[in-house]
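Heads up, the chain below is alone and in the form predicted on its own; it's given as structure tokens.
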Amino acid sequence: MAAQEVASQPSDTLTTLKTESETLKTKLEEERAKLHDVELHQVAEKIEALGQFVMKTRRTLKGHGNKVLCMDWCKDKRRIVSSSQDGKVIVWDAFTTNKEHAVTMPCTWVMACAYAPSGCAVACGGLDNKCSVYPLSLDKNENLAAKKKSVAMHTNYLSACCFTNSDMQILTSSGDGTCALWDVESGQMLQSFHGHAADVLCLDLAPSETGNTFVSGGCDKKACVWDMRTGQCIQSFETHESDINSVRYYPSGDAFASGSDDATCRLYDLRADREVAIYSKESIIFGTSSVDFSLSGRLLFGGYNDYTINVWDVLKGTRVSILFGHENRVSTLRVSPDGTAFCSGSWDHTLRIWA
């Protein structure tokens, strides 16, 4: 008799168990507040200030025919890997801005690229829904395109792509909701990660060598952090106003960076399980779409739509700089594995490098 009640009235329920789950979330965020003490510039006003610095771009890369979507630094510190609208992926040797290796897709918009831990493969992916590992070798005459392995399979377009810290797994983040995590050599599906409720737009792994965690971030304005071995979403964070187009752990992995279409870049401290900063101006009002921490964790890189790059100082919650030089929007901004230098990627077609 009771299942024959609840089966009639399904709508009931469902609105029922909303405002559970909505006075559940008010809660939570209640408790959350308590804990909450201080500010993060607060803490850090003791702290001196940075003084001037000066960055500029020290070289150009050009050679792609259109928008530069994705890049990634390869750990000899000395190679990228970058992506564009054209289809191209292009392998560059960052000190002489020579091009080393050249694979044409098939698809346009390759929307994401990363190099290998080794150094030896870079893989790339976007409107084809997969992830194509290729490996690099010596010889610069050697056809890629031969080698070409494909390891994921989305059923949405490649929105991220990174190796774990070795070269034989591969993570992935989708427009179809999900990340997951792959063996390159089987191309088996090893985890796959539930959580989003729309495309997943980025996602970082965590610093540490033995860490299984990473963070995503999407178009439902929320940060998730994963337990790898579990497939869990182990903390969730929402309080940007808008798409996440970028997210970064802190160098001690302690914390995370995120950028966002609401033109503002947030830092979460997954200790104290909250936000404890916004970077932002009033004179800011285009969107952020790639964040990175430098080397020390002071200083926070972020490329805007605006064709802007600023330099925010993390404690402080100032921004310390405003770099000029791109002629379309910043797409794409990662420090250099020493944290000597940074490259940025634009809709202008070019790359370059700061110092």
Given for the second form:
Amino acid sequence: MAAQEVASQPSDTLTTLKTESETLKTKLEEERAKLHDVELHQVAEKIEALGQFVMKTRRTLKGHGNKVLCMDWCKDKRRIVSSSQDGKVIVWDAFTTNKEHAVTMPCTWVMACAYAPSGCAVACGGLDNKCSVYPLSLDKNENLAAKKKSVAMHTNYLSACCFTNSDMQILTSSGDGTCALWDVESGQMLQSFHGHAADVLCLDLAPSETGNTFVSGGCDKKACVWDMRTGQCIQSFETHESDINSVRYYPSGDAFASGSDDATCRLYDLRADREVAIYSKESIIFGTSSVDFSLSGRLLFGGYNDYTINVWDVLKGTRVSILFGHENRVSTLRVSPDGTAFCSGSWDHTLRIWA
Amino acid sequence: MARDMSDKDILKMELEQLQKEVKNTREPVSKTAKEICEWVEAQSAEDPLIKGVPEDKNPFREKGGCIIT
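Form predicted on its own already given; the form predicted together with its partner chain follows:
The next block holds the full complex; its first chain is the one shown before.
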């Protein structure tokens, strides 16, 4: 082994590296294929099929002046934070549709927003390359912008952010190709994650019972699973044919789903270390912008650039419903914390709650 | 940062990562898929979007009336 390594040092050219890379990728695929002894939908054949779904828009949240880019639920299952191309971040009471807070960011295209676990703060960012935290005041007259705390600094746009299990740490992903973990109080970077070869567009934290990992997806068509403590990439998957716009952990933590510009959603099993399902139809030709699971993981909701939301049976691989309503691309979608409803945001400036 | 790295550095990074991943342990899909199915079936009964929620209990159903929070 050692002699071979020494011999390959001088020919460290792009071509040699590429060939080695291709060889390893083939080997990795072979190892994975050895354990691919059955398809998920075959194992799921005996399971009862799902009945007809009647899901409708129950609330429409109007107020943004431009495309809605991101949204997140509060743990109280009724409040929602959303961010828009118009630079505004709004906190809504989804039951009553009232706006509770509004913040104007110094930049347009606020691509990321997240609610703190305590419900007392929101984080957001976008073209300003930063992630800022705003404590939410009970005093409606208080100027939220005055209390703003800049936490994360990237060298390119912020694409996604998410609090970890407490209000004290935030995980971010950026157009600069990296993800990072930050301490909210000091603004210090605790860990950085390098491995993507292009913009990172999305991330999702593993359910707390599963441990300290998160998954990210990017313009390099790769989805990577990271160890938050060491900064190492544990597993990576490159089966999508275009940018991965959204990644979401399966509720049990043993798998994750992804949505991509290649018009498919896919399911990756972390223990089998491979893609185990593709959710696609010939008639679906527009990219998926966002995905999320229902509480049990039986349903996968996908928001698409053709203005629709497709609902998939995760186990059988079939589509169970298609939801119409938005008048432009669906850009963001999250199921509520107790699974009773889900919210979608769109380039049509509105958010809709479906149940 | 990926944008500042040369093509060669990016390839080296990918190569190192692949070398690590080839050594990962993995389980057969027949086992893991079965476990995923079992997990889902156990949880489905309590999934509000699957089993449905009666009109009077779901706060997102028709507006109007009292909501006690």
